[in-house]
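As C-alpha cells, one chain now follows by itself in the form predicted on its own.
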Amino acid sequence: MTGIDATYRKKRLDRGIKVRSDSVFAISSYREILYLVLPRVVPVITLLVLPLILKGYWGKVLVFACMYGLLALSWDFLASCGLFSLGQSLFFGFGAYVAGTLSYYLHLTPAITLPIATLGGGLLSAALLSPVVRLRGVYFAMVTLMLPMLLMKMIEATGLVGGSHGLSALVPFHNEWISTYMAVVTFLVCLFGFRRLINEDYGLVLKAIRDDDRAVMSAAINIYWRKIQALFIAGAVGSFAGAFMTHHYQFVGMSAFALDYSILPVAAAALGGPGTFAGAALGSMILVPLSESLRALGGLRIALYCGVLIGSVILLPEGIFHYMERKYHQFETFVKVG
C-alpha cells in the first residue's frame, strides 16, 4: 500500500456532461436529463408528499422547519449582498405584531392579514434599517442583533400590544391542510425565487456591491438604494414567517423578537452551506427536526445540539449542501504520478 500511495494519487474529475461551468452541461441522453432534473425534482416532491406522511407533532415541526427556512434563506439573500444580519427576529417580529394586531384588535383573517404583514414588515424592516446600510461587517451585524432586544424592552416597558402579556385569542387558520401546504409551497417559491433572483442583472448587481461596492459605485449605481431593497425583500420574506407563526400559534408576545428566530437561521447557513440558498434551506431541515427529537434530554438536548453543530462545521466548513454537490457532480480517481 504504501508503493501505491508513493507513484500515485487521487484525482477529482468532472463527470463527462458537465463542461466547464455550474450552469452549462452537454446533454446527449435521457439518462443525462434525468441526471440533472433528479436532485430538484426529488426535494420537491418530498416536502409536497410529506404532509401527507407526518401527522399531529411532527406535522407541526415540518411547519416549524418551513418558517425557519424562510428566516435562513433571508439570511442567506441578505449575505449575498454583503450585509450579514444577526437580527432575522426583528424580521419575524414585526411580521408577528402587524398581523397579531389586525387579528386582535380588527378581527381580520390570515388572508388579509398575511399580505399586509408581510409588506407592512418589509417595509418597516426597511426603514428602520436604512439609516445604518453604510455600515459593514460586524457594525451592521451589532445594530441588527441590538434592535430586536430594545424593541423587547420598549414593548414590556410601554405596555404597547400587550406588552409582557402579549396578545392571545389570535383569528386561527381555518383548515390544517391549508395553512401546513401554504408554509411548504411558500418555502419552495422562496428558495427557487431567490435562486432565480440572485441569478439575474438585478442578483449580479447585489453580489458585485457584496465583492466589490466602490467599483460599482463608481459605475454610477447607488448601492445604499439597492441594500434597501434588499432589506424589503428579505424582511418581507421574514416578516411572513413571523406573521403565519402568529396565526399557528394564535399568540403573538415579546417572544418573536426572541433571539432563537436570529441564531438559529444562522446556524442552518452555516450547515447547509451558505451562498447558494440551497444549503439555507437543507440546514433548517436537518436542525429544526433534530433540536425537536432531542427535547426528551432537557438540558443535555443543547450539549448535544451545539455538539453537532460544532462538529458538522469542523469537518464541513464548506457546508454540508456543497459536499452533496460536490459528490454527485464528480468523481475520483487514481493517476500515476509522473
Contents of the next structure:
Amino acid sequence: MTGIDATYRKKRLDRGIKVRSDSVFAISSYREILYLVLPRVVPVITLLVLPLILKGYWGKVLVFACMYGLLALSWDFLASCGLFSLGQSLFFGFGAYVAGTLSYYLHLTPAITLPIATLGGGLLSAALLSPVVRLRGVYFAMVTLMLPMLLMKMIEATGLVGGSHGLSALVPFHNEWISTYMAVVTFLVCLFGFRRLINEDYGLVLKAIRDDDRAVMSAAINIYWRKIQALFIAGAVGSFAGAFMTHHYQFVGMSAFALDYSILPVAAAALGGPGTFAGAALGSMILVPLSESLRALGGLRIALYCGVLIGSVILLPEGIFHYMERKYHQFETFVKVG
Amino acid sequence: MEGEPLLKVEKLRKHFGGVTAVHDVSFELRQGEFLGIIGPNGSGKTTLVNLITGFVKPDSGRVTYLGKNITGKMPYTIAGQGISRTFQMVRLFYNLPAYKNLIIPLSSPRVKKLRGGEYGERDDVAVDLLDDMGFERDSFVPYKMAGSLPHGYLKRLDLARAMALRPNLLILDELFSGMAMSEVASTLPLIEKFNAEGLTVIMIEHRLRELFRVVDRIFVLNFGEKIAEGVPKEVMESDAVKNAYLGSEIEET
Ligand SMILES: Nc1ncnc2c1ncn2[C@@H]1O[C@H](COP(=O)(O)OP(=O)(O)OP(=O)(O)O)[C@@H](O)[C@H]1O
Ligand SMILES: [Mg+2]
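Form predicted on its own already given; the form predicted in complex with the partner chain follows:
To see the whole picture, the full complex is given below, headed by that same chain.
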C-alpha cells in the first residue's frame, strides 16, 4: 500500500530571514532585499500611479478613500494607547469648520487654512476630550460618540457658523493635480509615520498604557498627559481630512459631524486588521470604493455593504492585513507523510 | 534639618467595605535606613504600600516625603519624586523583550532630568541595568520576551524596572516570594549594596531569616494595626507578635 496511497500534509515554515534587531541588517541577496522592500514599495507606487489612471469620478473616490484612510489611521493610533473612539467625526468636523470659517469669513486659501485647521483641530480635540481621558473603554467610546451629535445640534440651534445651511462658496483648491497628490501623499506619510512612531520608544509607552496603565504610572509617566498628546495627534490627522474635504466640496455643513465619519473608519480598521495602521489603510482602500460602487444599487447598497463587513469579521477576524502578513512570511510546502 | 525624616506616615487609614485594611499606621523613615515590614497574610502590608505610592487613596492620614505632603497624589507624581516600588504580583509587559520593559521608566521625565536633560541610548542603559540584576548581558536572556522568562527572572526584572527610576526610596513588596534560594542569595547582596550606597529601602517579606539579616529595624502589622516596632530580635520576642504569628511561619525561623 505504501508508496501508492502516501498522504500529503501541508507544512508551513516561517521564512529564514527576519530583521530582528533595530539596527543590524543581515541581508545577503537581492531576493532578500526585495522580500523586505516590496511590501512597502508596491503600495506606495500603486497609490502614486493611481491618480494618473483614475479620472473624473473614480479620481474623486481615490481622494475620498485617502481621507477616510486618514480617519481610520487616526482611529488606530488612538486605539494603540487604549482609547477606543467612536467619534472620528468630531476630529473631522473640527477641521472642516475651522477651515470653513477661515475660508468663508476671511477668504483664506487652503495653503493657509489647512495648516491652521490641522493644528487647531488637534488642539480643540485634545482640549475637549482631555477631561474624559480617565474614562476607560466603553465610557470613553460613548462620550466620543455623543460629542459630534451634540455639536451638530448646537450649530443647528444657535445658527452659528452657517447654522443648518452651512457655509458655501468657499475657496477651492486651484489645481486638482496638486490637491489629489496632496491627499495621496499625506495619507502615505501618515501611514508610514505612524508605523514608525509606534515602534519608537514614544509608541512603546503608548502601547504600554493600553496594556497596563498602572505599571506605566509606577514608572513615573503621566499617562493622562500622554493620552492627551495622542488625542492631539489623532485629532490633527482627522482635522486635516475635514479641512481638506471642506475645500474639496467648497462647502462645510453639519454633515461634517455625521455618523458616517465615525463608523466607516472603525469598520475599515476592523476589516483591514487593527493595530498595524497598514490594516486600517488597506481597509479604507477597500471599503470606500466598494461603498461607492454599490451606490448604484440604492437602498440595497447598505445591506450588501453590511453583509461584506459581517462576512469579513466572521471569516477573517484577525483582519485582512494580519492574514496577508502571515502568509507572506510563510512558505507552504507539501511533505509526504508515512 | 538634621533629623528631618525622609518619609513620615501619620495615622494612615483605609477601609475596604467592612474590612479595615490599614488602621492608623504611623512611622518615620530616615534617609539611608533599611526598614522591614512583616505581618500575617491579609494584615495590610500591600495596602500600606499602595497608600504610600498613591495607587490607593487613604480615608484619612497623611504621608510626608522630603517635607512635602504627598497624600493622595497620583502614582506617577509620587514615583517621579523618587519613591519606586515593586509589585507583589509583578506587573510587566509580557509581550515585550525583557530590556524593552525598562524603556518605559527610562522614558520618564524624572530619568531625563537626572541624566542631565538627555535620555542617551536607552537600550544600552536598559541592558546595563539588567546585567546588574544578573541577566547576563552576553546571553539571550535580556532580549527574550518577558512572557517567556521564569518567575524568578520576572521578579528581578520588576526590581530592575523599579531601579531604572533611580529612586531615593525603594519599596519591595515580597520581592523574594517565588524566587529560588540561589536567586535570593544573589539578589539580597545587591539590595544591601544599593542601601550601602545611600538608597533607603522598605522591604516587606515573609522570608524572615533573610529579612532580619539586612534590616536596621522592623515593624509588625496585624489586622491593619502596627503592633510592634524595633530591632528584629526584640520585636520577635514581644508577646503581641508571638500571638499574632501563633502557628504560622515564625516558628520555623
Ligand atoms: N482592592 C481591595 N478591595 C477590597 N479589599 C481589599 C483590597 N485590597 C486589599 N483588600 C483587603 O485588605 C486586607 C489587607 O490586604 P493586603 O493585600 O494589604 O494584605 P497583605 O498584608 O499584603 O497580605 P499578603 O501577605 O497576603 O500579601 C485584606 O483583608 C484584603 O482582602
Ligand atoms: Mg501583600
